[in-house]
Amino acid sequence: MTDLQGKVAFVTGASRGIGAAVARALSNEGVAVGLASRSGDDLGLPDALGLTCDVRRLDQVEAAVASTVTRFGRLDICVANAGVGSYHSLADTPVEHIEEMIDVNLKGTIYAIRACVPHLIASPEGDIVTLASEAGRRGLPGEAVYCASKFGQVGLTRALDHELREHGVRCSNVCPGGVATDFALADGYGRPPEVLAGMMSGDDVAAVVLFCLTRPRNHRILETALRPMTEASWG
C-alpha cells in the first residue's frame, strides 16, 4: 500500500459531490490539495488552495495547475472530477445541454489533464484518476450525450495509459453508478429527489479512488466500476 503523506492533488469539480468528497479524503491522508471550482472554495481543509476555476476555460485551468504548483512545489495527482449531467431523449436535450456536458466532462477532462501532464511526469509517482461514470462504459435511454462524453473521458484515460505508463504516471477510470450528489439535481440537469434514494454516496466513491491510488507502485488500477445495490444489472 502506498504512502499518501506529502503529495500533492490536483482535483476539479472539488466544491461539492464527489469532489469535496475525494478533496477531504486526500487531506485525511495528508495529502496538500488545490482545489478547482467555479466557486473556488477550499472546505476548510489544511493544505488546501481553493482555486476559481471554470475547466471550460484551458488558460483558467492551465493557471490553477501553476498555482498550485508554486504554493506547494510539485504535483503528484490529477483527480479530474468536474461534470454536468442532462437527462433527456436527444432529440429533446437542449443544445445548450449538448454544448456544456461535452465542454465540461470532456474537455474540461481533456484541460486538466493536459495542464498536470508535464508535472506527473516529474514526479516519482504520478496518477491520474478520471472519474468517468457507468454512463461511459454501456450506453442509455435518455443520456445519449451524457454518455458519449463519459466514453469520451474512459477513452481518453485509456489511450493515456499507453502514453504515459512508460513515465511512471498511472491511468485510472473510476465509473460509478447512481450517486446520491447536488450533481444530479443542479442547474435544472437533474433527476428527481426520489431516484435519489438508495444511491450511493460521495464518500463511497472517494474510498474507491483512494483504493486506486495507494496501490503498490508496481501496478496500476486501469478501471473500476462501483454500483448502489439498488441499481440493476445491465450485462
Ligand code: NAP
Given for the second form:
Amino acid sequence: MTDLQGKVAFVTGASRGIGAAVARALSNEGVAVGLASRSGDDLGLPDALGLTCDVRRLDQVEAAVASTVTRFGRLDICVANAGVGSYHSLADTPVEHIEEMIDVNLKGTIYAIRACVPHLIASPEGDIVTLASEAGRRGLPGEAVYCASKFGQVGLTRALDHELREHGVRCSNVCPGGVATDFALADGYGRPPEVLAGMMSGDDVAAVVLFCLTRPRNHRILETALRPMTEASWG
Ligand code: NAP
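Can I get the form predicted in complex with the named molecule as well, since the one above is the form predicted alone?
Next comes the full complex, and the chain you just saw is listed first.
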C-alpha cells in the first residue's frame, strides 16, 4: 500500500457530488487538498484550500494550482473530476450544452492536468486520476456529445500514461456508471430525479479513486469500470 499521509492533492469539481466525496476521502487519509470549483467551497475540511476556479479558463486553473502549491509546498495528486452532462440526441442537444460539455469535461480536464504535470513530475510519487465515465468506454444512446467528451478524457489519460510513466507519474481513468448526484438534474439537462434510485454514491466512487492511489508504487491501475447492480453491463 502507498501511504497518502502528508501528500497534497488538487481536485476539480470538489464542491459537491463525486469530487466532494473524493476530497473528504483524501482528507481522511491525511492529504492536504486544493479544492477547485466555481463556488470555491472548502467543505470545512482541515488542511483544505477552497479555490474559486472555472476549469474552462486556463488562467484560473493555473492560478488555482499555483495557490495549492504555494499553500502546501508541493503537489502529488491531480483528480480531474469537474464535469457536466446533458443527455439528448445530437440534434436535440442545445448548442450551449455542446460547448459546455466540451469546454468543461474535455478542455477543463486538459487544462487541470496540464497545470499539475510539472509539479507531479517533481513529486517522487505523482498520480493523476481522471473521472471519466462508462460513456467514455462505450457509445451510449441519447448522450452522444457527453460520450464524445468522455472518450476524449479517456484518450487523454491513456496517452499521458505513455508520456508520464518514465517520470514515475501514474495515470488512471475511473469510469463509473450512474452515480446519485446533482449531475444532469438541472432543467433541460436530461436526467430525471427518479433514475437516481439504485445508483452508486459518490463515496462508492471515492473508494475506487482511493484504491488506485494507494496501490504499491510498482504498478498502476490504468482503468476501472464500476456499475450499479441496477444497471446492465451493455455487453
Ligand atoms: P455534480 O454533483 O454535478 O458535481 C459537479 C462538480 O463540478 C461540482 O463540484 C461543480 O461545482 C463542478 N463544476 C461544474 N462546472 C464547473 C466548471 N466550469 N468549473 C469548475 N467546476 C465545475 O457531478 P458528479 O456526478 O459529481 O460528476 C463528477 C464527474 O463524474 C463528472 O466529470 C461526471 O461526468 C463524472 N461522472 C458522473 C456520473 C454520474 O452518474 N453522476 C457517472 C459517471 C461519471 P460548481 O458548480 O461549484 O462549479
